[in-house]
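Here you get one chain, nothing else, as structure tokens; it is the form predicted alone.
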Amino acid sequence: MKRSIFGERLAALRLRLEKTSSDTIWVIQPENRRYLSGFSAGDTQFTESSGSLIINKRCAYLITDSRYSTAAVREAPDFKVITMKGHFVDELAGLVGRIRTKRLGFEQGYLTYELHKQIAGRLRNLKRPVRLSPVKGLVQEMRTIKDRAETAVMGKAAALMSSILDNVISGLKPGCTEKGIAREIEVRVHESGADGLAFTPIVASGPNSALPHAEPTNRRIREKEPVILDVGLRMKGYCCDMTRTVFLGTPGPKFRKIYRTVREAQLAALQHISDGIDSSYSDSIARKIIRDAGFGEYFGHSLGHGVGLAVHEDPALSPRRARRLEKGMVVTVEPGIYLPGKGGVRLEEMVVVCEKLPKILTKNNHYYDF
């Protein structure tokens, strides 16, 4: 009988687990939980969980509570669902003890200190004590390479977001507020059939566009000034991410030069994203163009980041975190120039790494030829 995609991921994780010091892994990060099981419930906040996974070479459990158990059984057939009736720490310790775990690996980047203390103490007091062992990136590394089904979903998400952004841009006029534009994006996304927003839209105009992650304000957009629109939605759990900078009317020579420089940097970087290329090299290509144009100090962030079930994940296109790019990775390419108090320009595409040139998923073609 052919395995499901989640069965294949379980098998791959078990092989990875054999190379660690842990015999069992406790998966608590929501994106990792969904990737391995298909269970789609979201966590309302960092200290709460709709469920977690316990996996070793013999068994796979999804622990949840009565609010989610019916959905968990339906969505995660490769896992045995356990509905908690008592305190979570006691339930977890009891299960770990029953399956004769010796060392329980946990996702070190997601477990709170308080919960770690509680669980470590409970595991020490078991008849057969269990040690907690931190694990880093075990599932996240699996998620960096997307299969065809994943890239297909992300392509649909990007196409939908591109269409929504097209419609929003076509309706822009002087006097619209940043908050009003952001609200329109949110409404269109929710009415589109998507899961929802991947993140709160960034709408930043005039001097606010000099803030890479500005929050929308009541400021009204004006003619000839830059307006950065950074948007994304989710479809079947997967994110898309794209940015355009638009102008109402032709900007002055300074921002025409900035825009041309950012676009040149982006296009050049896209030519150097392929299987086997060092991720920091792509960043260096864009950074050199911006630096040679005299704006080096105004490009402070990395060229891009991975996208998948999380809107920011590995790999990074960064001078500080170099790694070899591989076919199937999905990354953003988003150089920017930001002049404090005056404004900025950022342009972002989301692409799939291929053998040669990348496949661009974001379809909005709203670019200027200044």
Contents of the next structure:
There are 2 protein chains.
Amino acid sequence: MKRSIFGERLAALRLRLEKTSSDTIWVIQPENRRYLSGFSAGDTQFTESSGSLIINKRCAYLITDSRYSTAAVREAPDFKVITMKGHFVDELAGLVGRIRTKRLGFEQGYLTYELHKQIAGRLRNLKRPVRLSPVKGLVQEMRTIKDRAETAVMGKAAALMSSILDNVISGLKPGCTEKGIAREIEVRVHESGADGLAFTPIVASGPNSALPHAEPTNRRIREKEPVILDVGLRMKGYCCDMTRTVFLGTPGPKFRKIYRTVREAQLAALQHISDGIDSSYSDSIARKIIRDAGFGEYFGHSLGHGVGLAVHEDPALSPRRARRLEKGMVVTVEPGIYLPGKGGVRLEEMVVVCEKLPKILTKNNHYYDF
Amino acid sequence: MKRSIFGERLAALRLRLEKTSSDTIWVIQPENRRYLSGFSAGDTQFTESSGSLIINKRCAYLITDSRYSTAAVREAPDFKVITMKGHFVDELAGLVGRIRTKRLGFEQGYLTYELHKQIAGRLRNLKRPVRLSPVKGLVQEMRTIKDRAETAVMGKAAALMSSILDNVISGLKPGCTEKGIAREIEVRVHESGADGLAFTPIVASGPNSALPHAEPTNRRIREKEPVILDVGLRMKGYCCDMTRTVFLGTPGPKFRKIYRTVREAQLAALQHISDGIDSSYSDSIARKIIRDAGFGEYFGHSLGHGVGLAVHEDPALSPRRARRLEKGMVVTVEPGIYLPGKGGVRLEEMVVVCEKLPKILTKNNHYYDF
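Could you drop in the structure for the form predicted together with another copy of the chain? We only have the form predicted alone so far.
Then the entire complex follows, led off by the chain already shown.
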């Protein structure tokens, strides 16, 4: 992506910041950090940060430590990189003091209680005290709408994932274990040159396919039963997420009906995803079709979710959280029917919201005409 | 691992809980949750939890949702599994009300500001109000000392990682790229049947090896320059972490001296890791050797860290955080010397603290006698 994208994002963030009560924002969530700066390092674990951003009207800093500073300087030319020498709380306090912050916004959904307490105490005791102010979804909201470069990367990620899944599906035979299939997906994703997995693959066969988030087991897949493959990879930080349900040999009438219903619900929902439409509307369309077919109680989750630098992000396609869809949002469309103890079917595409019909990024194959 | 281990851990936690001001503890950190219950699901991302534990003198609950409840029941027989139907804050409030909690301890280093605020408000408004009380390191402290089953799993993880690294190192040739080598490690880890990577492999050659946390690049490795390989995998949740520095062809006198110094520092440090010794002592031993050789300013990080269900956990082998080492702790011993712009050497073993000398879990090979 071009360097100027980050300059544009900074400008947009500054406009949004004016509408909050904070004069400066402290960004710690890794996806937000990457989105604004280009700094690509992840956090090794939640309790360890590879860096954070301090942004106000005049300046933009990336605070990191010596392990990451070379990469930070290279990747984030729009930011002044500060390499910490001492304790983070002291460095932060020193910086916000120097730039004359009065009220520092922080990401309330990501900062821990403990770090908040430490920092609040430290900032209160500065010569010119700084107040901490919780901020919600400021950068996440910007991330919901993808620009062309982002949808292009996500399109490539989806094409790559689709072709890996193609190869895996064409090699499926009765007797393969769920774990073995998952391992093959993992190996192929790493061989492909993607950044890596977006999440651990779900491979769930027979009765296990009735569990929407089943861990792969040693169960061997059999003929005529559903095998759900829910897979994703990451490319330049961006995720792809897709699901197919495969049968080795035509299943009985029950699962043919379930499959037809899920596919019909998905196709109908796709007709109602476009700029300006309420996000819960497509969910209600899919849900009605599934309910009318007699499976209403077996579709427990939402129709879909936003995807981007995080696998799950806003907007949700859910009965509970309605909002207006906008051009450039990327969402999954993934209805499912799960019969406890028997099995389930889920079908998932990743699409870009457009003026009219959505653009499907995942490769539209491995569907049955039962 | 046997089922009774979790029962024992629960009993030990209850004893520790008596010494806090809370009558009940709410455990949300995934590694702590797994350690106490056996429930192995990870969190898809930090902002999404697959479950949490509520434990007091009399009862032990695992709160999860329908995606995970089947696995939870199977994996955590010592816990009563509650499958959430509504909003988490309501479910939590209902449960702590029913079990007559007065003061609910929470993990202050993991709970977000936002969720804390929501829950505190909700619990305050109960008919019998419940107070939230921050707790620090209660379960992490238990996790520092590994039992036999844990060190056995970690020994297996280390043997597997060592043998994968063996194969990768024996295939190294001038012209291989860092990224290509990293990809091969990833593929072999996934093929091996391990749970997966413990972290993204570090492969850093030539000047890049001077950056302790370098991301693999397209740089091609050359003869006589250092190539740092810092790799880890996970098995049954437990991590292995190890580092070798490889040269294709004997390097010049400067890097031979650096290598000898790092190895000498490591071997000396290993002599001073045992039950009852201060954790910072081995760091000071290694640091003195490196300083005396004239490289004091080029060893910027700590000597090592604890490893277990998390890659980085307590205890640290660091000049700053001294504590008594105890039998059964698992730590890394990883001195390094990094010359900016030129290159670096790091050597890392993972060891179990014993009565006398530590037991080295990683396979002791690929060392040079320069």
